[in-house]
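Next up: a single chain in structure tokens, the form predicted on its own.
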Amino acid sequence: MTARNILITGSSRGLGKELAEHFLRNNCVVIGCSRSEGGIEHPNYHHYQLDVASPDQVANLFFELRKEIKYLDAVINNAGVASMNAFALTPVKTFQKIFDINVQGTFLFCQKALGLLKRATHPRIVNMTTVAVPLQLEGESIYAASKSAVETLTQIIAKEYGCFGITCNAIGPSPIETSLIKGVPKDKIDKLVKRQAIKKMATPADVINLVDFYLRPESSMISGQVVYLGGIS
């Protein structure tokens, strides 16, 4: 069986790194990228250091990939940033950074990957959102708004790419112990978890389980879906 080619953004740490290591254990070729250097040493891991929000850098990445591989089986848009600010006190620079990485980064990778995805047998796109969208969390207006945009992109891309056999879905993890939430007070995390139907924090394994489901060949009829972990009560 031919090894699957999986592209993961934000793969140098946290959930992205866990995803990369998971697919490497399953004999996939993983193309990772992030602003920082890669932290994975494996013959099937190839890291590109870039800004996911830069049109030129992303275009250069796919120019190089087209010389190295014939197809992409999956793109996982994991790179993201968050910032807790009251709406009235949010700096414009914070707004721009969050939308650049979370929305423009997802847009660029979904768009530039199309040619390579079309050549795969079971092509998949998985985007990351957050439970901050349905819970409308105070202090996370810009982060939630950016991920709401990602959800809309996901659903429309699913329609436009469906004719190529490409599915596009999203995952909204409940809180996971990663750098993304390291600045969030514990009491806020506790309150958030209590609002879930399943009252515990998620783990990378919970997200990986859903990614694997989306990527299965048998999931070809599942597209345009947004699944939030933990349930919303």
The other form holds:
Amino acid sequence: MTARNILITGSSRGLGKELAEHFLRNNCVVIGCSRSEGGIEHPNYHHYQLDVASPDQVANLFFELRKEIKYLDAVINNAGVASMNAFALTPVKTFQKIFDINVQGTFLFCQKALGLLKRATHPRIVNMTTVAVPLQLEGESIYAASKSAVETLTQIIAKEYGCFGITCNAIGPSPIETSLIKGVPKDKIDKLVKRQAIKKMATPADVINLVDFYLRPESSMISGQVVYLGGIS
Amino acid sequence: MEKADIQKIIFAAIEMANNLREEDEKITVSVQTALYGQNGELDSMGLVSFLIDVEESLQDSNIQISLSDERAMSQTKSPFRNVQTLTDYIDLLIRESME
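Requested next: the structure of the form predicted together with the partner chain (the form predicted on its own having been shown above).
Let's see the whole complex now, leading with the same chain.
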């Protein structure tokens, strides 16, 4: 079996790094990218330092990538930023940054990856959303709105590119100990966890399990789905 | 890259699309071939797949342009109406990318 080529954005830390290490352990070739340096030393890991929201930098990445690989099995759009603030107090600059990285970044990677994905046997796109969307969390209006956009992108990409055999799904993790929630007060996290059907913090392994499920060849009929962890719906 | 070279790439992409088509559904390889819109040979998804192939062939020639366009799905103004308009459009994009 030939090695699977997996592209993961935001792979230098947190969940992205855990995902990259998981796929490396499973003999995949991982193409990682982030604004910072890689942080993973492995012969099958290739890191590109870039801004996921930059059309030119993303186009360049795929231009270079096409010289190295013939197909891409999966794109995992993990890079994202969150911001806790009251809607009325959110600066436009914050709004733009969140939408640039979360929405435009996902848009660019999905769009530019189509050519390489089309050549894979079981091509997959996995996008990241948040439980802040279904729970409509106060203080996360812009972050949740950006992820609503990602969910809609996911569902329409699934419809448009199903004919290429590409599935496109999303994962909405419940709170996990990552840098993304480090600014959120503990009592708020506790309250949030109590609203879940499964009242405990998630772990990166829970996300990896779902990513693995989406990426399985047998999951070719699973597309346009958004699955939230913790029993949130 | 000359227009004739661009045309060769477009013709190759048509051949690639033809590989997946039945004998009586093959697209004519000619400058006049209508690609998309009125009498066009490609539906919207066929056009997407075709343009991805063209973009990738251009990349093989070290030309990095994006064929995404606001007017892509317009029946009358799309630069993807036929082989000639697509050739002119790619030629224009290549020139713009060199400025």
